[in-house]
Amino acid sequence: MVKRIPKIPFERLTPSGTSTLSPFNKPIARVKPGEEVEIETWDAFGGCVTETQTRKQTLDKGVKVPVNPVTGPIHIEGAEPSDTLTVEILDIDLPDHGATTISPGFGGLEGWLNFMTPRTKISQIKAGKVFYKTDGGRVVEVPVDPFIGTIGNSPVYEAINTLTPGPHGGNMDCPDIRPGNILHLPVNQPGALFGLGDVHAVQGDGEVGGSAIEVPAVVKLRFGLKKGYTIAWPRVESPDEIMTVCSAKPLEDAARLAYRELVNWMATDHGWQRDDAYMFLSIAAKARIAQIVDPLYTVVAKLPKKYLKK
C-alpha cells in the first residue's frame, strides 16, 4: 500500500513553519528509502485563490494568505549529513483548474511594465491541456507539463523561506523536476527534513510574470539514499540528460555555478578531466532559465547522457 501524507490544514499554515525549510520544524511523517508515498500539496496561494475569489479580494478581506506553503518536513529514515537524497518523481495528479496572477512589486518585468495592476486568471485543465482565456476572449490551449516548483531539504543552520532557492533546493521553479526524472538533493540534517509544494501544471521558462498555472496536487514519489555521496547543489537526472540546478543573483552567477557543478559531476562520476569537461560543455551543453522572479535566480545546465558513455 502506498503511504499517503496529507497536506497541512489551512489553520496550521504559518510563516515560520510551512513557509520555511528548516532544521527547527518537527517532522509530520517518516518514510523509509524505497517506499512510495503520495503527498498532498497546497498551491502557492495556500488555497486562497479560487474560481470565485482573486488574490486581491482575499487580501482585501483581511485573510492572511499563506506564502508558498510546503508539506513537510518529512523525515527520511537513515538520511545523514554528507548523504544525497534521491527523489524519483513518479506521478503528479492535477485538479481541473489552476490560477495565474500578477502582483505589483513582484515579477521579472517589475519596473519595466509600470502599468501592472493586481490580476488573477483561472484556467481550466482537462484532457491534458490548460485552457487559457485571453483578454480578447480567445481560448489558447497549452499542453500540461506538470512539475514541482518548491522542493528541498532542510538547510544546514537556518530556516530559509520557501520563496528562496539555494543549495538545499527550495523554490527553484525548475520544469525538469517532473515525472520520469530523479532529483538529487544534499542532506544537511539527520532525516533530511524534506518538504515540497508549489506544483505547476505548466510554466514558461523564467516564470516571468511571477506565477505559472498554480495548482494543488497529489505527488507520487519514491525516495532513495546515496550513502556517503556528497553534492553541493541539486541535480536532476532524466533518461537522456544530466542537469545541475543552481541559484544566485545576478543571473550570470547562477549560470556559472550550474556549469561549474556540471563540470564537477562529469569529473567525479564520469571520468572526465576537469579542463576537458569545461571545453566540451562549450560544444554540447544546453541551459534553461528556470526562473527570474524569486529572491535568487535559477539556471539549469544540461548535458546529454550519450556523451558520457565510455
Given for the second form:
4 protein chains.
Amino acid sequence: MVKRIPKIPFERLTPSGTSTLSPFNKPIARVKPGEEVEIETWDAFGGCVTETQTRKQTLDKGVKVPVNPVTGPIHIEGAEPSDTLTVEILDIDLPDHGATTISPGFGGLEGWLNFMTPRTKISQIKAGKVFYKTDGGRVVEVPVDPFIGTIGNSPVYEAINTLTPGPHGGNMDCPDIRPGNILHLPVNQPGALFGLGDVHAVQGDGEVGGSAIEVPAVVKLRFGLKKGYTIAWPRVESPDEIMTVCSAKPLEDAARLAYRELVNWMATDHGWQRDDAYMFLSIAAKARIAQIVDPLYTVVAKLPKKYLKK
Amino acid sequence: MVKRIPKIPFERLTPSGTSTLSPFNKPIARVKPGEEVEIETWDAFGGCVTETQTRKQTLDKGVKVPVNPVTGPIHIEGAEPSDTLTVEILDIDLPDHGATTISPGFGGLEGWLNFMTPRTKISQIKAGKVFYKTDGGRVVEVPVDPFIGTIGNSPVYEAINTLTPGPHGGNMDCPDIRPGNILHLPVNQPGALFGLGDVHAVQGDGEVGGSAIEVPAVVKLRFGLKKGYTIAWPRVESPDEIMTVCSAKPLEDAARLAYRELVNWMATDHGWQRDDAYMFLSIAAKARIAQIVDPLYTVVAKLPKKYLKK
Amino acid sequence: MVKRIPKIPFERLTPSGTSTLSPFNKPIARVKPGEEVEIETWDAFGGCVTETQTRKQTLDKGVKVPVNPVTGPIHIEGAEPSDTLTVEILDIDLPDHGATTISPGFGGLEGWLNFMTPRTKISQIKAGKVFYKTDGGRVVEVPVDPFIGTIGNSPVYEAINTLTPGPHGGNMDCPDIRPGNILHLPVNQPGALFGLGDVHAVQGDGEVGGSAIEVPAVVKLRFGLKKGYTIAWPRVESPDEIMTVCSAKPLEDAARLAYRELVNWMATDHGWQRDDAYMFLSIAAKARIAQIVDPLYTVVAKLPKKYLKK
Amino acid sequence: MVKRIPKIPFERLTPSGTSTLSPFNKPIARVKPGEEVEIETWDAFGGCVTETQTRKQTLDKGVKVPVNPVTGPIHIEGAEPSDTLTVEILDIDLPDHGATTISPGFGGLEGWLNFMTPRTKISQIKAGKVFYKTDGGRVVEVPVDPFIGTIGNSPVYEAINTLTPGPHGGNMDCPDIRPGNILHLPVNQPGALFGLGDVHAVQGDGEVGGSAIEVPAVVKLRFGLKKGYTIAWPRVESPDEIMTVCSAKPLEDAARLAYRELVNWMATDHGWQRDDAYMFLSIAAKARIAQIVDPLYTVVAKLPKKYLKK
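Next block: the form predicted together with a further copy of the same chain, after the form predicted on its own:
To see the whole picture, the full complex is given below, headed by that same chain.
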C-alpha cells in the first residue's frame, strides 16, 4: 500500500508554518528514497474560494485566508546538503472543479488593462477537460495538463514565503513539473525539508492573470537522491528534454540564469565547451515563460536530449 | 512566372538606405496585393562572414560590413495608413550553409559567461538539416525551421535601424514568421514601404548567443490588404493559432504588451469581454521568447483558434 | 547684437520635420563656434495646452497637437563626425506661466495610483518662483531651476523621435543641462544638425507624472568644438562636477551606462586605472534619476572635479 | 550612563542567527523607547578583510567569513505590530580605517567592465576624512558621511538574509540613514526585533562597485514608537525633508514604490489629493539611487518639508 501524507488541517495552517519553506519548521512526515508516496495538497487559497464565496467574502467573515499553503516539511531520509533530491512525479489526482481569480493590484496586466473589479470563476473538471464558462455564456473546453505550482526544499538559512520562487524551488508555477517528468532540487538541510502545494489543473504560459485553474489535489511521488551531486537551481528532466528553471526580475535575468544553468549542465555532465554550448543553445534551445506574476518571474530553458548524445 | 526582386548589390548597401525601415527611402519595386513574389535577401552580415573570413577580418581589410541589410522598400499598391498589410509566407529557399557567431560585449549571456574570444562557425545545410560541428568534433543534426528574422513596414515618421524591432515590425527574430503562416503588419505610409532580410535556417528561443544559423535566402510571399483595419503591433496567424508579437525592455513588458494585444484581438474580433479574455489567457495562452539580444526584446503570445469559436 | 533663431511657425511643425532629430532635415540656420546665439523654443505641447484649453480639447477641435517640437536643425560650422560639440548654456528666459499635465496611460505611476482622469494645471512664474495651486486652494512656491529638456544632434543614420533620449542626446529631461553648465554631444553629421526644445521652468527628479512646468523659452547658447575628440554619450560639466547622461531600460542599465562612461572619462582624460576608477566611484559618485517616463529612462552620474586633480 | 550593546562575538556569528532579520532569533538586549543606547556593529565582512588579508585569503584558511552580520535582535519594549518604530540616529563613531573591495561576478558594472581580478583597498580615516590611495599613488581625500547600511526589524513571518532590503528595512545602503535623521520602520513582531550593522564611512550613490568604505562602528540611537501608526515601507525624516526608501527590481520599480509612498504620506498626513500630490512631485521631488548591487535595488524619494506646510 502506498504511504499517504494528509494535508495539514485548516485550523493549523499558519503563515510561518505552512506559508514558508524554512529550516525552522518541524517535519510532518518522513519518507525513504525509492518509496512511493501520495501527498494531499490544499489549493493556493487554502480552500477559501468557492462557488458561493470569494476570497474577499471569506476575509469579510473574519476568516484568515491562508496564502498558498504547502504540505510539509517532509523529511527525506539520507538527504544531506550538497546532495540533489530527485522528485519523480507519478500522478496527480484532480478534483471536479477549480477556481480562477483576477484582482486589481495583482497580476501581469494590472495597470495595463485598468480593470477595477475582482472576479472569481469556478470551472468544472471532468473527463480530462476543464470547462471554462465565458461571460457570454459559452463553455470552452480546455484539456487538463496538471502540474505542481509550488514545490521545493528548505533554503539554507532563510524562511522564504511560499509565493516566491528561487534556487530552493518554491512558487515556480512551471507546467513542466508534471507527471512523467523528474524534478531535481538542491538539498540545503539534512532531510531536505521538502514541501509542496498549489496544484494547477491547467495554466497558460505566464499565468498572466495571477491564477490558473487552482485545485486541491493528491500527488503521487517517488523521491531519489543524487549523493554528492550539487546543483545551483531546480532542473527538470522529461523523457526527451533537459530543462532548467530559474527565477529573477527582470524577466530577462530569469532567462539568462536558465540558459546559463543549461550551459553549465551541458559542460559538467556532457562534455561541451561552455562557449560551444552557448552557441548551440542559440540555435536549438526552447524556452517557456512559466509566470510573470509572482515576486520573482520564472523561465524554463530546454534542450532536447538527443543533441546531448555522444 | 513569379515576379522576382533581386537583392540590392553589395556596393549599394548603406546604413541609411538598407539598414533602416524608413519613409525616406525610395521604393525598389512595386507589388500588387494577391501577386506572388520571390524576394532575395542578404544574411545579417551582408555576406561578410564566411568559412575563411570572420566579421573582424573583413573589417580589418577596410570593408564596411553592412548591418542586417534588408531588401526594400517594396511599395505595396493600394496600401494606406490605417490599413493592415498581410504577408503570406509561402516558401523560404535556403542555401547550403549558414554562419553563427558569438562575440564579447554582445549576446544574452555576455557578462554572465565571461567568455573573451569571438567565435564563428559555419554549419552545412542539407536535406532539411543543419549540421553543427561541436568543438569536440561531433556533428549534431538539427532540423531546419526557416523563418524571416527582420521584416516590417516603414514607421510613421522615424527611420528605425534594422537591428531594432517595434510596432512597425523590424528585427523581431520570431520563428513563427515562417512558411505556412501569415504576418499582419500595421501600414504607416502610402505603399507600406515593406522590407525584409535576416533569414534564419533555424534559431533557438531567445537567440541567446546573438545569432542563429544566418543565411541569405529567397523568400516567396503573397501580400494582402485589410482595408481600414488597424492594428497596433505585428500579429501572426498559423492554421491553428493567433499570435501577437511585441517588443520592449524589460522582457516582461514585451510579454505584457503581447498578452494585452491578444486581449484586444479577442475583444475586438471575437466578442470576448476584456476581463474574461484576460482570465482565459491565464489558463490557455502559450508564449515564446523570440529573442533577448536585440535593442528591444521580443515575446510572442499565442492562443489556439479553437478557443475563439462561437 | 546676438543672433536670434526664431521658433518654427506653428503651421510648419510636422512629425518628421520638427519631432525628430534626423539627418534628413534641412538646416534652418547656421552658427559659428564661439558665437552667442539666442534660440526660441516651443513648449512640449507646441503651445496647445493653455489655461482655457487642455491637450484633449485641442485635439477635439481637429488641431494636430505637435509632439515635443524642437527648433532645428542648426548647422554648426566646422562640426564633423568624430568631433564633440560643446554647448555652453548661458541663459534661459522664461515666460510668465507653464503647464503641467497627468494623463491615464502615461507617466511613472500609471497603473500604480489608478487615477482615471487627465489633469492640467497652469502655474504662474514670477520673480524666480513657480506658484503651484494645490487642489485645496493653497499656493506653493517652488524656486525656478530652468533647463533644456530636449537637446541633441542628428543620429548617424536614423531619424529618432523627440520623445526618446539616446547617445545623440534627445529627450533626456536632465535638470543639469542648465545655465552655467556645458553640455557635450557626439557629432554624427557634418554640421552636427543640432536641435533643442522642451524647456522646463523646474522639474522633480524622475519627472514622475510625465511632465514638469512646461514652457516655451528663449535660450542663450555658445557652441564650441573639440576637434577629433570622440564621446559615446552626452556629458555635462558644471563648475564643480563632471557628469555623464545615459538612457536605457531598465533604469539600472541607464545607471550602469552612466557609471561606465564616468569610468571611461576618468581613464581617458585623467589617468585613472579603470578598476581603480570603478572602486572610487563606489565611494564618491553622485547620481540623479533624470526621468522615468520617456521611452528610455535617463540617469546622470557625477563626480566632483576636485577628485580628478593630479 | 548610556547603555551599550556589544557586538556579538565572532565565534557566535552564524548565517541563521546574525545574517538574517527574523522572528526566529532570540533578543540579545531590551531597550526602552526614549532611552539612549550605543550599539557596536561589525563591518560587512565580519572583520575578515584587513590590510594584510583579503576575503579570499580568509576563506582559504578555512575561516567562514560572516555575511553582513547584524547586532540584534534588540527587543524594543512596548512595540507591537501595527506600530511604527522611530530610530533617531544620534551619532556614529568611526574607526581609523575601512575596507573596499570589488570582485568579478559581483557589483553594478560586473559584465560591463570585464575586469577579472578581485581587489581590496584599505583607506585610512582621520579628522573627518577618508584617505583613498589611487593605483597611481595619489591620495584623494573624501569627507566622511557615515550612515548605517543595514538596519531593520523582523519581517512578519519570514527570515530574510541581511544582504536583502525590503519593507522591513534591511540592507538598504541608504546614505540618508545618518546622524541627525530619524528612520521610521514598520513593526511586525512584538518587541520589533530590531537589528543593525554594515556602517559605511562614506558611500557613492549606487554603491556601484558593491562595497563602500566598510567599517565596524559604534552607533548611538534613541528609539521611539508611533503607536497604532502603520507604514508600508521605511521612511526617513531629516530636519528639512521627508523621504521614503523602497527596494525592488528593476530599479524603476524601486523608484515607483518610493514615489507612491511619498504620495501616500502626503495624502494621509498632510491632506493632499493623491492626483495632486503626484503632479506636484513631478515638479518638486528629489531622488537618490541608494544602491544597485544588492538582491533588490534601493531608491530614496524626497520632498522638502516646507512644501507640506498648511
